[in-house]
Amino acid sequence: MDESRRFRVLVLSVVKHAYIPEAVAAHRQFELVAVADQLGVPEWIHARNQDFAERFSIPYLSDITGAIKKYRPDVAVISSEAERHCELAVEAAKAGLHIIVDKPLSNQLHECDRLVNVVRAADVRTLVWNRNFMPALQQTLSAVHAGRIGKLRAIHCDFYFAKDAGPPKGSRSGNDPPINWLKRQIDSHADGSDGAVGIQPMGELEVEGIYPLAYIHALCGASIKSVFARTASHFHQAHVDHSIDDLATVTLEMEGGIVGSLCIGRIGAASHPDLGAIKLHLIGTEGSLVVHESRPEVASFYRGQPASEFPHRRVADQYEYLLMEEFAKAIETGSETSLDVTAGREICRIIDACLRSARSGSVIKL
């Protein structure tokens, strides 16, 4: 890799995760040159874009085409509402920009298909944001590929985020109107509990399911043949009001006789001293592994510690930097990334099948 080469980056909307363009900016080969968005977006979106632009001392334009022409970027970073991920990515790909896009890739499978086709025609590199470079997962990949547990036969992932999502279940009386999903997301942006910014309500399986499914994809490399899922609105009133899940279980039947499963949920900030209970269980023909994603970590307790602060803190965690290392290499050499839009589209297809399974109570074949 030519580490002296610099890539110019256009940030396309900073509605949800500012940490993604922040991670891009932290890498020595990437330089943020501007923020841009569509002209007709609501004022609260413009305000977030303007705030980010001011923090990084870069211009903000309500004109994507004009921004691309003026600042000649190499890369687009997209962190808009989920409904616009593919729309903005398609516009970037048609302009020949390489793409980093927030998860989920989309809440509409046909939008994923459109993006995949445009990306293939444009021959640009893509990365859907993921956690596959967490130290614990990288060590697990090394152990599996080295055959330390023999041939993989079964894998399970617990993926519980210890974050709130507004008022707890049961807090709304019968006469109260349902919680307005978008307003709650906008209001909760400040404390990080806005799990799925957008007009359409989305449950945890749809929002966060990409993480455990990306782990399973990386560790197994096997196609999923069928799924069976159960979902519930167990913790948060906003999820109850909109009939979406904050807790789900999924069983996967994969090629080669491998069985997979996952449990996922947004379980509240008071439920865990770290980001959440995130753990992998792997069973092979010669042994097994239990892997805590948070390791290595340290515990920090002190007088006056804020209630919102996680006492347990991860250390030696460079997954964001390593994602950007991989992306720079992909641009320079034409190699694939650990999770491109084609793989992201497949995960969206699996989640769509899981939601259909939960609604019907039946196994869905893929």
Given for the second form:
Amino acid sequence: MDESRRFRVLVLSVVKHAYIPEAVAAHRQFELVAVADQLGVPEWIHARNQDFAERFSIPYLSDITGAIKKYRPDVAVISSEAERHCELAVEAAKAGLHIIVDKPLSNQLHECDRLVNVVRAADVRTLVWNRNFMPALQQTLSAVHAGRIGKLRAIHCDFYFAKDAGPPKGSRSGNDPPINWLKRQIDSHADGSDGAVGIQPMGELEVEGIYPLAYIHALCGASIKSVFARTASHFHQAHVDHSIDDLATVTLEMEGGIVGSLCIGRIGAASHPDLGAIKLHLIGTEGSLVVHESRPEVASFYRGQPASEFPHRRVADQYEYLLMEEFAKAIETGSETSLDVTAGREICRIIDACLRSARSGSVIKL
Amino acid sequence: MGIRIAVQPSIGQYGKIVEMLRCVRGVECIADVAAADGLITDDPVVLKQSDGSDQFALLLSPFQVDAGCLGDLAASEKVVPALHARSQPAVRQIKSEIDAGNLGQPGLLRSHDWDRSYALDDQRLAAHLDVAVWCFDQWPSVVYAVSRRDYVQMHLGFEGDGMAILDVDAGDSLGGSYQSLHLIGSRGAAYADDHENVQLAIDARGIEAVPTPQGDATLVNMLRAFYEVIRSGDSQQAEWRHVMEINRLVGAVHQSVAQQRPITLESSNG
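Can you switch from the form predicted alone and show the form predicted in complex with the partner chain instead?
Below is the entire complex, every chain and molecule, led by the chain shown above.
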């Protein structure tokens, strides 16, 4: 009989990636007890929260304090718009709840600082959702930590999502108004490409930069000393209209003389047959590694295959389960998680420096 | 009668080049240098001596030519700089996709070149910069570079949207070579990666990834390009201006490393 402790989970807003609370619910030690959100949020947010609550046959309350009091949760899982992540997490941490929060931690560094301070005072465990438990990443981590390539000299990460983001660049005629960012994000919820949902437009560095930087954080643990970045709105009209990036390159210099780089982009569905090209290149003093993040996978091709279907499907991927295993252990033993809010805050600081570098054309020291 | 090409006997790859010239349709490889329509050499001094002749020449290491000689070559219409990196099969394929418009406006070029069998010198950096400029059909406006022992990373920015990151490693830990190049454009992307071009060899000791050889395709492509120049009679002055600009770019890479800052370049575009 499984005698491990079970944790009661409050879903604090689920407007974006339902796969996070779904992954929480799938783990044997976690039980969703309610969905809650702030009373004053727009109606579309209430509707999404309500839908999710109905799917899991749990109540939805537009009253966070009341929900915490009534359902006595241990954990809050937050997948709101990025600009509310920290606000909701602060409220949960102050109530003593452990926190799982979607990426990015925030688009405001001062909000990250506020959360880190509250979490420290409340002594609760936190997890910023990440992909570090992907099988290929775990294999790479094992090789690096076992000394297979010696001391790390350079690390490079390509992180391209082959998704579209509305009409292509150049499609808006002179008389058309700019694309409404929030409306486009709300509309794109159906295909899961609404990672940047919110009032404030966010580019790919802000939305997806956490993934490759979390890889680098896990693989080398070295702090980043300087960044030089270039950004562009190269693919999508919505990004052009709001002067935000959908393509970026970053040169990183880390402690210990390690050199690194990032190539990030929302490169459009035509540019890759699957989710996108996600690769790692590591150079060490004793050897090197070239890694496909998507492996292992199975290829399927058949008559009538929808153009939107990925022919290569990842298999043997338990990253969500492993994240939750790690989080359960962190709550039970007080151990650290692979990416807590302090590390998430550091990544936001690096992204902020990258964006400042791209704007100024200069190297930003951290 | 085909186009007659002679190879200067003293050059390092003499035997291989003579052999590969047989793969180029329309070419007759001859020993008599004076009677040839084209000469293949690695010595700019030889070309100076034959200045004024009607003979075309392919100079194998144009990025090694010293500044004094470069001025003379730039005035020449018939000396062809061998921009060998462009002749690599993967590079040619990606460039043909760009030229066909399949990829749209180039946005990002990323390349890795890990190989300790070639020195990490200016010629090697120039070859990578040449490929980037060729793919973008534009000169970069800014370059930022970082360097470590046996390692250089070059980050280029182009006017408009374009950017490139190129890294070159010649470290001792490399027991074999690895290359990759991908180009992300506004309409599509092309990926060339040795990672995709390996076979598995399995024995009692374990499993090993073995690259599928590409033969001498790079050399043959370069010889074919030389043949086309002789056939067309095109002037090579613009190519030498290009070589000089690439050398200037290599200088900017060194300047960036030394000063630890991005170097803004005066426009060389059009």
